[in-house]
Partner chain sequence: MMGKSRTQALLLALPLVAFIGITFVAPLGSMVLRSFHDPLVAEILPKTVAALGEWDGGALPPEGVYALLAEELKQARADRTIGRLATRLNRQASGLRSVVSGTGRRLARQGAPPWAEALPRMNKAWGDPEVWHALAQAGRRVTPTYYLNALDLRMDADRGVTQQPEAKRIYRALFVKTIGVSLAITLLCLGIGYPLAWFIAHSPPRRGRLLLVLVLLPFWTSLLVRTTSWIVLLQQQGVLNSLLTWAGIVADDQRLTLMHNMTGTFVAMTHVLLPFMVLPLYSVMSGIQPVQMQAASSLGARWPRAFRRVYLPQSMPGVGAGCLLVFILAMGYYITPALVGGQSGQLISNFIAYHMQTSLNWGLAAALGSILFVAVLMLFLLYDRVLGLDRMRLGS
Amino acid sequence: MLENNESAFVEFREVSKTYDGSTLSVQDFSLSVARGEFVTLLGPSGCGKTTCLKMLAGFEEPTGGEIFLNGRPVGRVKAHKRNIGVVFQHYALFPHMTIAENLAFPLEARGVSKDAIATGVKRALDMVQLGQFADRRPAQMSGGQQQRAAIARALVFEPDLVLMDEPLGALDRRLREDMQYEIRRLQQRLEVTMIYVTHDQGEAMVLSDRVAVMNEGKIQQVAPPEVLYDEPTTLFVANFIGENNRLDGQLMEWGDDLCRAKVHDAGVVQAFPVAVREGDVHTSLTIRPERVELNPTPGSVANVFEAVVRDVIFLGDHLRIHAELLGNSQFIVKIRNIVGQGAVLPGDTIKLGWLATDCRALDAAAPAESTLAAPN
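Quick one: this chain alone, in the form predicted on its own?
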C-alpha cells in the first residue's frame, strides 16, 4: 500500500463524514492511490464506500480530514473543475439525446470546438465498440450497450481520474462478467486511474490492482486481491472475502511463525499467527474450504481431525462437503470432482487435514460482521 506522500495521485488523509452530527459514516479514512492504478472500495451496504467516492468527486464535503488530487487539496475545488469522470449504476444518459449527443455534452460544457468534439466522440465510441450506435437513443440500446456508452462519456474528455459506483449492478450475470473484462481492458489500455465501488467481492477480485475492504466507515485491509484472499489480517476480511471455516479456540502456545490453540475442549490446532500476540487468550482460526484435504496422507499435514459428514452437494467441477468438526456443525470442504475420488456419504466418519500455514489465527475480539446502518 502507498503511504501518505507527495507521489500519490489520489490521497485521503484521515477523512471523516457525518450526516447527522453524531454518527460517522466514514471515520479516519486514509488511502493513497498511484497514477494509473485500479483500486476498488469493497464492503457491505452502509460501510461508507459510496460516501468516499462522492467526497472525492466533489458531491459531498468531508466533515474532517483532507483529500488530495495530484498533490493538491481539492476541498475548495468545485466538482466540475476536478476533471473527474463518473459512472453510476443507472447510466445517467440523457434519454432525449442520441448517444453521440450524450458524449458531446461534457465536451460542449468545456468549450471544446465542434471539430474536436466530433473527433473525440468518434474516438470514445470506437473505444467501447459502439461506433455504429452513434445516432441511437439510449432506449434503443441494451443495458450493456448503455453502460458502455456511459463509460465512453466518462472517458471522452480524457479525465485525470474515473470513478465508478456499482456500474454493473443492474446487469445480468453473464453481461456483468463480460463488462468486467471490458472495463479492465480499457483501464489498462488507457492507463487511466480508476477508483471503483462495489459490494461484489468477485467483481473486485477480477478488476483491481488493489482492494480496500471497508466496514463501519473504516478500512479493514488494503492489498492486492490474492493477498486479501490468502492473507486476511482481520476476521471481517477473512469472512467477507470468499468462504472461510471458523474455529474459536484458546491459545496455548505462541511464536512468530506458529501458534497452538485448543478448540472445543478436544483438539489442538496449529496455525499461523496473524493478529494474535503473546498473552492473548482467545483466537479465531480460519481455514479456506479448498485448503482442507480429505483423508490426508499420514504425516503430510500438521492438523488432522475426525469429522462426520452431514451433507454432500454436487456442483459440477467439485463436491461441497458439509461436516461436523471440532464443534463446528457447518465445516465446509471443497474437493475436486474426479474419477477415483471415492464416495463420501452423509453419516460417514472421515478424516480432514490442513497445513498450519493455511490456518490463520486472528483476533477473536474484532467484529466479523458489519453492524453499521448508515448511508453507503
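Residue numbers count along the first chain shown, from 1. If you superpose the two forms and keep the largest set of C-alpha atoms that fall within 1.5 Å, you have the rigid core. This is a predicted model, so every value here is computed, not measured. What changes on going to the form predicted in complex with the partner chain:
- After superposing the rigid core, the Cα of A170 is displaced by less than 2 Å between these two forms.
- Once you line up the core between these two forms, the Cα of E231 stays within less than 2 Å of where it was.
- A movement of the C-alpha atom of R82 falling short of 2 angstroms is seen between these two forms when the two forms are aligned on their rigid core.
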Second form
Amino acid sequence: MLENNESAFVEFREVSKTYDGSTLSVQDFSLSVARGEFVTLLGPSGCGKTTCLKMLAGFEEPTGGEIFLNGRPVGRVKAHKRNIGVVFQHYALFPHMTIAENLAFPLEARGVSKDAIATGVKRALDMVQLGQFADRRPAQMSGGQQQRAAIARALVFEPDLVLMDEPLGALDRRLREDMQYEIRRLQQRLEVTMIYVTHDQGEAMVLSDRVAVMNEGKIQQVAPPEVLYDEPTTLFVANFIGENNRLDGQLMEWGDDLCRAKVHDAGVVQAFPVAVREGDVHTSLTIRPERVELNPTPGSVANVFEAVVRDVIFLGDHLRIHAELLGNSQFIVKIRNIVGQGAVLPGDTIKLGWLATDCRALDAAAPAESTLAAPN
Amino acid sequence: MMGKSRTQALLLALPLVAFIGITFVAPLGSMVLRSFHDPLVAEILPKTVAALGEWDGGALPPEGVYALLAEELKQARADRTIGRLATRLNRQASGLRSVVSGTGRRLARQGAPPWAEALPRMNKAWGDPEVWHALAQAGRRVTPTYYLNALDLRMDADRGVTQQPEAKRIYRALFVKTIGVSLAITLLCLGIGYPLAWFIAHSPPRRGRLLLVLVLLPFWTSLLVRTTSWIVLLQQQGVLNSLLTWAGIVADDQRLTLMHNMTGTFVAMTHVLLPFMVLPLYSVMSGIQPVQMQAASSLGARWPRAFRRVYLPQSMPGVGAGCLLVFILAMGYYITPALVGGQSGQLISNFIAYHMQTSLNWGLAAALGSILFVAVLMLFLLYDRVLGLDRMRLGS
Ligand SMILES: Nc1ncnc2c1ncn2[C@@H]1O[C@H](COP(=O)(O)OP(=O)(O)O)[C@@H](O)[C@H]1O
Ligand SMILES: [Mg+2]
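The form predicted in complex with the partner chain is what I want next, because the block you gave corresponds to the form predicted on its own; please supply it.
Below, the chain from earlier opens the complete complex, with every other chain and molecule after it.
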C-alpha cells in the first residue's frame, strides 16, 4: 500500500494480457491517472486500447500485473461492483428499452427509489440535451443522439471514473467536433476522472490532460499533448503525432546534448540525442516540416543541405514543398506565405536548414517499414 | 406502362400461385371437404334418401319408402356397392353393417310386397324407427356426423346431440392430452435448448460451429433411425436398463419401463424436436452482442438482473419462434409416438393415421385433422395477439 503513488486514482502496474496464450495484446503496461484527470489512450487500431479498458472495467482479467483503483487492487472486485461508467465503442444501449429506461437501469440496480430515479434520469437527459427523447428507443434516434444517451447512461449513477472507448468513431466530422467539446465540458463540470480511448490523434490532443501513446500493446510515451508534439521520445510517436520528416543515419559522434550522424553517405547531420545511447549505430532523425527554413542565413543554423524541389503546393497561409534531400525523396517543408519570399518551382535546387535542437535523434527504424504505417 | 408491368408481375407469379394451389390449398381443401361432405349413401340409395326427406319422422316410414329401399338394396347388391354402404351405415349406428348386408342377401332370393312387412321379417331392425332415422341422417350429403364423432358426440333421433356412451369417448381426452404433451415437450425443449443455444452462440467461433453441426446432425439422419436408436437405448433389455442393472441401481427383475409408454414418447420427441428449438434461439442469440451483458454489469447489475432485464428480453423473439415451431410440430407428430409410445403414448395424430390407413374412416380422420388444424391456427393467432408474429425471428 505504501509504495502506491499517493495521488494515483487509477494505476496500471506492469499489466500484461494475452487472449490466446501466445501473443501479448497488452505488454508491461504501467500508467497512473490522478483524480479528475483526463487521460487518453491513443494508438492505431489493434494496439490494445480496448483491452486495457476492459481489464479496468472488469470484463477481462490481466494475465500479469495488477490494477489499482483508489489505492486498492481490483483483481477480486466483480465488474458490477467497480462503479465505473463505461461508454462502449458501439454505444451498447439496450435496444428493447427506451432511453429513459436505459438510464434508469443503473439506478434500479443500485436500489434507488422511484422518485430519485425519475429526477436522476431527467437531470442526466437534460445534461446531454435529450430531454424530449426520453421515450424513444435507441433505434429511433440518430447516431449522435444515441452517443449522447450512452454518455448520459454512463454518468447518471455519478461514478468517479468514466471510461470511453472510441465514443465518437461512428460520427461525422462536424458532430465529432461538437461532441468533443461537450465531453470535455461535462468532464470538467462533473470533475470525474476520465480514461478515453481513440485512434484519432487530433481528438486526443483536443481533449486530454495527458495522452498515452500505445503501439503493439506497449506504451510508447505518456505526456501532455504539446510535449508529445514537441518532444516525442520514440520514432513511433514522432511519426504518429503530426507530420514529421525522417532521415535514417549512422551515428558518428555522441554527446549529452548533441550528436552527429551520417545520412545517405553524403551529409553529416547534427541533432539532439533523445533516444540514442553511446554505442548505438543506427538512428532515425526527425525534423518537423515547419521547423525547416528555406535559404537560411549562413551561420544561423547548424544543418544546411541542398535539396531538389519535386512539387510545390499552395495552401493559402502556407506553402508545402516536397523535395528530395539526403536520399529522402518525400522531404516536406512548410513555409509561411510571406510577401517577398522568392518563388520556388519544381526542379529548382534550394537550400534547406534547421537547428540541431529541432532535429531529434530517435531509435532506429525497424528494417521493415511496417511500424511506420500511417495512423488511421 | 404501369398496367403492363403489373400484368407481367402477375403472370410471373402465376406458377407460384399454381404451385401453392396444387400442393397446399387443394389437399387441405379436399380434406376439410371430406370431413363434412359425404355423398356415399345419397349416391347408392338416391330414391330412398329422397323419399325419407319427405318423411315426417313419425313412427315408421310409409310403404313407399320400404319399397324403394328394397329396390335399391337389390340394385346395390348387383352393383357390388352394398359392402361400402354397409360399412358407412355401420358408422352411423353400429350393428347396421350386418342388417344391411343380411337384408341384401335375402332380397336376392326372396321377398314380395308389401315391403313394410317383408323387410322387418327379414331383419327386425327395419321395424325400429331409430334405424330409419340413422338412415335419413346418413343420407344427407352434408353431415355433422364426423365432427360429432370427433368430439365424442352423436346424434339421437329424439334427444338431438348427446354424449357418446362413456366407453366410446376418446377424442376429447386425446385432444387435451395431445395439447398437454405438446406443451410439456415444448417446455422441455426450451429448458434444454435455451442454455444449449446460449452456449453455442457465445462460444468462440470454431467451437460454436462444431456444436452447431452436432445439433444439426440429427437432420441428416433418418427420423426412423433416430427413433429406433431410442428403442435400443430405452427398451427393457436396452442399454440404459442394462447399465442401471449393472450398476446395481435397479434390480434385474425390476427393469424400468422407459418406452412403449408416455416416457418413451416424451424422451424421443424432445430429442427429435430439440433442433427446432435450438436453431431459432441460436440465430437470435448470436445477434445479441456480448457487450450488452458487459454494459449491464458495468452499470451495476449482477448477473441474474442483467440476464433478466437485458438478455432474456432480447432473446424472446427466438424463444417465441422456437416454442411455436416445436409446439406445432409436436401436435402433429406421429411416427415417434407410434414407434415408442406404446398404448398410452399415442397422440391424436396416431388416431388420424389409424383412421386413414386401417379403419378407412376418412371422414373421421378429416374431421379430427380439421379440428387439430383449427386448434393450431387459433394458438397461432393467440401467439400473434400476445407476442406479435412480426417480432418472431427465425433468423437475425
Ligand atoms: N476477445 C478477444 N480474443 C482474442 N483476441 C482479442 C480479443 N480482443 C482483442 N483481441 C486482440 O487483442 C489485440 C488488441 O485488441 P484491442 O484491445 O481491441 O485493440 P484496440 O482497441 O486498440 O483496437 C488485437 O490484436 C486483437 O486481435
Ligand atoms: Mg478498440
